[in-house]
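Encoded as C-alpha cells, the following chain is the form predicted on its own, with no partner shown.
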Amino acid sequence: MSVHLHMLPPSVNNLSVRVFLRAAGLPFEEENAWGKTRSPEFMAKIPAHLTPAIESSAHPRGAMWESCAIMMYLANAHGLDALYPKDPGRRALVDSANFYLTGTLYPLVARATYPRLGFPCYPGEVAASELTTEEQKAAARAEAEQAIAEPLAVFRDYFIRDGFIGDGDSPSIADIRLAATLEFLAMNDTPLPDWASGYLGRVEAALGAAYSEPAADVRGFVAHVKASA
C-alpha cells in the first residue's frame, strides 16, 4: 500500500522521511507541500500544518506528522528491523538518540541556521522578535552555533562511537535523522568536525542513492543561500 508524503524539498526534517522511504523500499509518492500547509484541505487532515506528513489508509487517523514518529510507525508496520531494531537495548539507543536530537540538538541547529536560511523562527525566539536589534539576533545565532558542539560530542562518544547508532552494521532511523540534520550545519561559520564529516560519508555510502538523491535538494538550497549571502 503506497504512502503519500507531503514534504518540503529544502528541509532536513523532511529529508529524513524522504531518505527513509527510499532506504526501506516502500511504495510512496511525494507531493511538494509548499504554500499548501495552511489550506483547509491540508489542515483537515494534518491540523498541525506541519511537514513531513504522510497519508496512509492503514493509520487510525489516516495521516500523521513528525519525522521520527513517521519512521518509527512505518518501520514497525513493515517489520523493518534493520532500520529500527527490535532488540530492546539497540532500540533504546535509537529512540534515545532521536529524542535527544529533537529535544536538545535540533533546537540549537534551528537557532543557528534558520536565520541564515530565511526560515521562519519559532515564536518567542530572539530571531523572531521585533524587540531585539540585528546585533542581538546575530549574537544569539552565534551563541547557538557554539552550543552545538556539546550535543554533537555526545553523539560521537555515546551514540555513534565507531559505527552506527543502534550498534548495527547499517544505518538506523536515528542515523538517517542525524545525518539529515548535519546537512544544515553547512550554514554555520564553524566547520563540521572531521569525525562528523566521516560519519555523514559512512551513512551516505551505506544508503547510496536513497540518501544522495533527496539530499541533493537540501544541498542545492543551502548552496544557493550561501551564494546569495
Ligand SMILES: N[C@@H](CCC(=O)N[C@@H](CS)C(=O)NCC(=O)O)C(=O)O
Contents of the next structure:
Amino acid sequence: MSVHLHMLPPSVNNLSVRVFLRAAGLPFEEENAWGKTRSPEFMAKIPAHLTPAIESSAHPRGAMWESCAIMMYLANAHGLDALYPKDPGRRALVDSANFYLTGTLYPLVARATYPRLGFPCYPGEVAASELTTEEQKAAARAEAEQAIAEPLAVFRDYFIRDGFIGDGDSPSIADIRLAATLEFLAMNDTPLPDWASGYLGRVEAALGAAYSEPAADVRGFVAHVKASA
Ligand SMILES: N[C@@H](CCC(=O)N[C@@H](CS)C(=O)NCC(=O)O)C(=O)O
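Form predicted in complex with the ligand, following the form predicted on its own:
Now the full complex is given, and it begins with the chain already shown.
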C-alpha cells in the first residue's frame, strides 16, 4: 500500500520524511502542498495544516502529521528495525534525540534561520512581532544562532559520539531528522563545526541518493536565498 506524502520541498521538517521513505524503500508518492495547507480539503484531513503529512488507509484517522511521529509509525508498521531499533535502550536514544531536537534544538534553528529564509515565524516570537524594531529582531535572531552551539554539542557528545544515533551501524530516524535540520544551518553566520559537517557527510554517504536527491531541493532553496540576500 502506497503512502501519500504531502510535502513542501524547501523544508527540512519535510526533508526528514522524504529521506526516510526513500531509505525505507516503501512505495510512496509525493504531492507538493505549496498553497494548499490551509484549504478546506487539506484541513479536513490534517487540521493542524502542517507538512510533512501522510495519508494512509491503515491509520486510524486516515492521515497524520509530525515528521518524527510519521517515521516512528511507518517504521513500526513495516518492521524497519535498522532505522528504528527495537531494543529498548537503543530506541530510547533515538526517541530522546528526536524529542530533544523538536523541543529544544529546532525552535532555536527556526528562530535563527526562518527570518533569513523568509519563512513565517511563530506568533509571539520577536521576529513575528510588530512591537520590535528591525535592530531588535536582528539581535534576537543572532542570540538564537549563538544558542544553537549548546544543543549541538549535546548531540555530538551524548547521542552521536563517533557513530550514529541509537548506536547502530547505519543511520536511524534520529540521524535522518538531525542531518536534515543541519542543512538549514548554512543560513547562519556561524559555520557548521567540522564534526557536524563530517557527521552530515557520514549520514549522506550511508544513505546515498535516498538523502542526496530530496536534499537537493533544500540545498537549492538555501543557495537561492543566500544568492538573493
Ligand atoms: N514539528 C513539525 C513541524 C511541521 C511544520 O512546521 N511544517 C511547516 C513547514 S516547515 C508547514 O507545513 N507549514 C504550513 C502551514 O502552517 O500552513 C514536524 O516536525 O513535522
